[in-house]
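Heads up, the chain below is alone and in the form predicted alone; it's given as structure tokens.
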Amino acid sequence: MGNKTVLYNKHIELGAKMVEFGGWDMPVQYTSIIEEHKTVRNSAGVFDVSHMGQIFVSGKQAVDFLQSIVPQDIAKLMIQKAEYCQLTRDNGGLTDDLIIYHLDKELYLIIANAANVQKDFEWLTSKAKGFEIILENKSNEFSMIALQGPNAGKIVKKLGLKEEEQPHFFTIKTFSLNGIEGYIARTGYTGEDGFEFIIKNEYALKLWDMIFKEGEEFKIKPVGLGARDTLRLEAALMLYGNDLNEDITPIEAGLKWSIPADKKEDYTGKNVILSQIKNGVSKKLIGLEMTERAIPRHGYEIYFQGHKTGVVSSGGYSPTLDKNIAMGYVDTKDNITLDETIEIMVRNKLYKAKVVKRPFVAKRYKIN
């Protein structure tokens, strides 16, 4: 058994099937994967995500602490923004990936991947001696509950928050609706429009009730982890522990559009990401789509003109497109090229499969 998030119970109530996850007891799915993924590609679905982490870092040299552990420059982040960051080691890989809002003058939250929160605490405050900052890993005491899909502006303007009180895209406003206090953003993991609303434990349930009281019109469903996978792989974003680990860096990730080439600052692994965005990698990641009847998993054999050249990361059925579809590393030696034929090995045999641009699905973010 795992942790329970607060909205445990009500998951059970509406019928999930629940498995662990991270090291918390999650619903899966509560009808099925396919008619949840595309209730969210449709409409809007509604997410439980409270087992993801929230690290708060103040203090007068919060910036210039997070400057020395991501590649991304955070001096330059403004008060309500976001930023997708990367924790980087020594060599270059990922310890996780993160989003890092700016809230307040020195004042800064991460959001960290559920199993990795103890992970990413410990690893930040071995970072942080020196700093003048104040580190709380405050994930005990925080839920989050995220609403994804083409109509989820128009629920949250049900809730209460008129179009222009609603945070922009990568932005992030306070928000205070029927006696609910927290934050509202404008992220999400499946392509689509959405918010996540991050709150105190206490309001947790009530604010679920509220969504779905207001996006009833709207025929909105509670939507699993299942779809919420099958959601992020057609739009091609990570997942660590897949796509991402600690010896993939981010620029064999095809995550060099997230690091900028100006930052003079020092960051753990610099070095190695700054050479392999001069000199190349060994791998890299490609999408790919199959042509003969087969399921790509992760960690599933690519092949290439008869040798193996890598390994599938993520893969699975994708609903919006009635395909198998998958992600993996290559051997940059082979130039594999769009259009290019591979073969996966399943179960011992060969199926072909082309390599395709990426995401599979267009992103219909609303970006203002």
Second form
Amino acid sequence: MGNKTVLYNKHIELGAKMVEFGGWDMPVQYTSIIEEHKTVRNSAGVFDVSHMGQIFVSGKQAVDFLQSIVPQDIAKLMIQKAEYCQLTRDNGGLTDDLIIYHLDKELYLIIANAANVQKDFEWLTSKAKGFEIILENKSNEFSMIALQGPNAGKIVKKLGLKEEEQPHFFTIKTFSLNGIEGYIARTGYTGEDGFEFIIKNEYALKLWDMIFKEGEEFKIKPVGLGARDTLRLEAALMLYGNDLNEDITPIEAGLKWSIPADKKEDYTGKNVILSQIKNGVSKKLIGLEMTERAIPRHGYEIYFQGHKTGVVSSGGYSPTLDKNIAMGYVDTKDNITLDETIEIMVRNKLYKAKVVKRPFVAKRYKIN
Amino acid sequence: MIVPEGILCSKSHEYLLEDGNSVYTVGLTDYAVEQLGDIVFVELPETGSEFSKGEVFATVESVKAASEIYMPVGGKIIEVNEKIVESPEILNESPFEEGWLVKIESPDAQAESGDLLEYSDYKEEIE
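The form predicted alone done, now the form predicted together with its partner chain:
Full assembly next; the chain just shown is listed first.
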């Protein structure tokens, strides 16, 4: 039995199928993964993501500390802005991937993957020596509810936040509604417009019910981890443990766009990352779509012209496309390009696939 | 949902239904398809192929995962349900009627079905 979020009984009441994920008992689906997936793409869905970790970094040297542990340029991150970051290791691999929010002067919030919170906190603590900062793991005090989909903005408006009061894409604000206080960020993990509420545990049930009350006319649904995974895969968003790990660098993972090449400050793994930007990588991430009938899944081997070239990192059925899609790492030496035919080994048989662009389904963020 | 009379269920959630003349229908129980969730892929064997009891003869994949399906008794595949290959969701909608997997010829079914459970006992077992 894992940890239970504050909303655990709510999930049981809603008839959710529960699974263990990252040390937590979480809903994998309520009714049907495909139905929940489509609800998010067509209207909006609500996710309990309280298993994610909240680590606060504060103090005079908070920015200097963060500069030393991620490749991103945190000095340029304005108050209220969010950034997708990686916690790099000496070999360029990742301890975790994160969102860092700049909450206030000398105050940052790190959102960490559930399974990695303890590891990240220990990693951060080991790197914090000599910095005048305070590190606090408040994961057990906070709940997180995500509202994702094209109708999310309208529902937040009905909750009481006028459009001009809502945070813009990749920003975070404090909010106070009906006695509930906390943070609201315009971020998510679905490729849709949407929000993440980061609130103290005591507010979670009330906010969940408020969202469902205001969202009723949009036929919103609770959405489990099953659809969360198919949604993020279509948007080609990384899943730590599948697409990322301690031996894969952000450059190999196709995350070069998130890394400034001109950042002056030193950070863990900088040599490796700069060298890979300059000299290239030996493996790289690609997107693929099956052209023969088979479902590619994590760990399946990828073949090119008769030899093994790599392995699938994430794959499955795409409800939006009604196709089977995957991401995977292939040997750069094979020079595999867009539209090229590759093969996936499924139950000891090779099935053809085609290299396609990522994301598989266009992102529909509301960027103003 | 109507559960056909006389079906026998395995602990790995396949059912066996006698059609007569040593011919049997094999499928997945309502509990199995409920647990799997949305089924999006079915791989069935070729007709004419033979499998012994307990051997993997098909694969069913839900959104979440791939599951191997085992023969409840040994036999020869004489018909496969092509409809579910085209529309796997039929398995979720109608596991006992439209969503059967294969028909087999099994002269030894009587002798090999000793460990299979009647539906009511199976239900008790899984609860």
